[in-house]
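Just the one chain here, the form predicted alone, laid out as structure tokens.
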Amino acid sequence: MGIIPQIIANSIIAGAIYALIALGFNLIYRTTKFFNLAHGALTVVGGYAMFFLYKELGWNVYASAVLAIVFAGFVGYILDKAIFRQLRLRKASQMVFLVASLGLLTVIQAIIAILFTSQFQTLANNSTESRVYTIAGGIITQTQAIILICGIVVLALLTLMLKKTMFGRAVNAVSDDEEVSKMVGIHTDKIIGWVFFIGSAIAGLSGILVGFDTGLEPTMGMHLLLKGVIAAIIGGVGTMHGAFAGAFLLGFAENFGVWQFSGEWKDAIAFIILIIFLLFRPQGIFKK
């Protein structure tokens, strides 16, 4: 096994994980125009909902996954209706939205830690070995292959939804101008609520996949959120294909950077790339 093919494989898997976070984040941002930091907490909600249903109750893995994804989406929907909609009605500033979402992230992670403790958990079944595939000299597990497939499928479905459906056209209209959308008869609060549900469900899916791949911790939401937000910014905030491209660029930069330097540089490399883009191409790879 060569080192370069394995680094490429690791970069692709990391990019797929970041892409799932960035896609859900970008979908919410393009509609609401604020950085929803609570989005990271929904990855934790999805992962631990899966852990409760699959590992503690012993439910079927597929039924558990579907219910956990729906539950994460429902939690995101409730957060919008209970918190963010009220802030919109009060014409709150972007800073208020940002601080409120950060508070929600902290509270949700604390609740998860109380319910499940801060102990590291894994969704993988130790009694069975995961399949391993060798592709062009690089090794990936069955879980990692599923992560990559899910990233591609989610991107394709979101693109089709936004371009080919009436709901997608309504989302684009709200994204362009919420007030004008209201004037032409679009129920903007309903559209935003569904966007929160879909984006949060995607976050829940990413949390489940991370739980099978590397494991779960109550505080993992912030780390995943930061990487997803950086991927969204360097790819182009508000664009689906931009989020996907930015995620893979970040994944490759981190893994090749770690190979040349050390593991301690991984997060620093991500923020160095972010600063470079903010200075020289703030609109990202793809302009919305």
Given for the second form:
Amino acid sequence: MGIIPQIIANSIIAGAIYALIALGFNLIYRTTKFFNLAHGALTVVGGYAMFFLYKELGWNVYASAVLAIVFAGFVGYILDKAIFRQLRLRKASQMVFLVASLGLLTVIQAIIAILFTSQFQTLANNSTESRVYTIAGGIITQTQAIILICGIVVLALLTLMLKKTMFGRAVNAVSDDEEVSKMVGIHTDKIIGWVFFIGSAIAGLSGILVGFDTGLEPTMGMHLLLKGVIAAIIGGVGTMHGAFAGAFLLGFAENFGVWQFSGEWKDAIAFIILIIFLLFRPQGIFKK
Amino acid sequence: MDAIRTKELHKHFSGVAAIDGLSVAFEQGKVTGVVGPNGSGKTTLVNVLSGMLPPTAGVMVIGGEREMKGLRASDTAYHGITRTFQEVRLFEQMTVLDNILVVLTERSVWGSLFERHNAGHMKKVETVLTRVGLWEKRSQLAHNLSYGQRKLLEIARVLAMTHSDHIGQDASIFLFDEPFAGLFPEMIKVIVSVIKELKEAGKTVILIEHNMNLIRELCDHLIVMDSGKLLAEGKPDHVLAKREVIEAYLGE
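Can I get the form predicted in complex with its partner chain as well, since the one above is the form predicted alone?
Complete assembly follows, chain above in first position.
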């Protein structure tokens, strides 16, 4: 047995976190066609909203989580209405969107640092309290089990929403051709606003989960975002199951790489995989 | 009455006039043909009328309402305008069925998350897809249809915009940009009968077309454009007999 089961367990957990980021990012990307770097900031918003409600105000954990997730979604919705929608109306180029969203990421992370300091915070109360499961020789904490379940549930709900609901059809139509969607009477701004809400709420959820698992830092958004984006690209940008598969591939590659080489290699491995995919299979695992 | 009218309409692309002071009217309940050599501004006119492009100058009037300086794409459906494209534009990654269903979608986001489409919606989808002969293909992706089938699906989508049971969306003005181009005779027949039915139902049709036999068969009124200007207009037979029209159109 040895260490392998634990590495597999770690890979799956890392994969689940990346998957959550990638799913939200992908939902927004496929609808609006720009790389929303501010998506990373919403993980920080969610995580620190949870920290404020749960640790500082001492609210119940579930109520705090629900409110923090909704708050992250709401912030995403506002960003769309206040900034991205205005850029769409001005027919701004992809580069403008990219720079604007990078700016937002920086600003939001700075605001969080001002409000909560740059100090590392954790959401978990007392790590000894946390229940631990042993599955086939690998140890998983309760938090990590919840992360995995959240990843699977979010993928299932998103897939269901996009495939089965009228809302999902409208989202797909906007993804396909926003202009024609407008002309047949779909309220594209409303649809995009809600896509931002849902995608950002998922980012908020990821931030909370990371806060419980490892801890919070105002700058964690950039890091999580990069991994989510890499997962989305290697999975096939725009496809939900692709983002999911890409996230787990990334999780496994990183953790086995760290085991084989050393911890410093983790981020390098992520980017090496990205470059390999960009060179040899730019459409990703699943082509849209 | 005029369903839609333009006054001194201009559309310039980096200084070049695609539409150059055009004042035309499209009568309600009639089929108006728009012809002219390539680059005469026909498609640009349709793009401005349907809100895809803002005019550089001039105004348009829809259904006797107040004058407005162009239309926004998001208001097109509200004003009862619907169109097809010279280069067909479908929702490529969606099924034939969903391409139509999405046009009928419940507009409240909350409702559309939890409400299923009702029997009325499905009936409507079946009617319009059967009308163009695509009901059998309903579960295929739009992307995988043949060229002709794609054109027919766009016609079906336009038909779905009529008598929809949601607010403000009974299309009354139909813009067809070369709907017959490259089609087989049996497909042409379907679209010809669709246009005739629309006319019988009192709808306004604006038809860009190069085939003069179809223009003669379908149009009540004909507008000839050249270099973004109005060259001639009137009854099709009469207009097509004019020398300046023949020269502009055929006189290479």
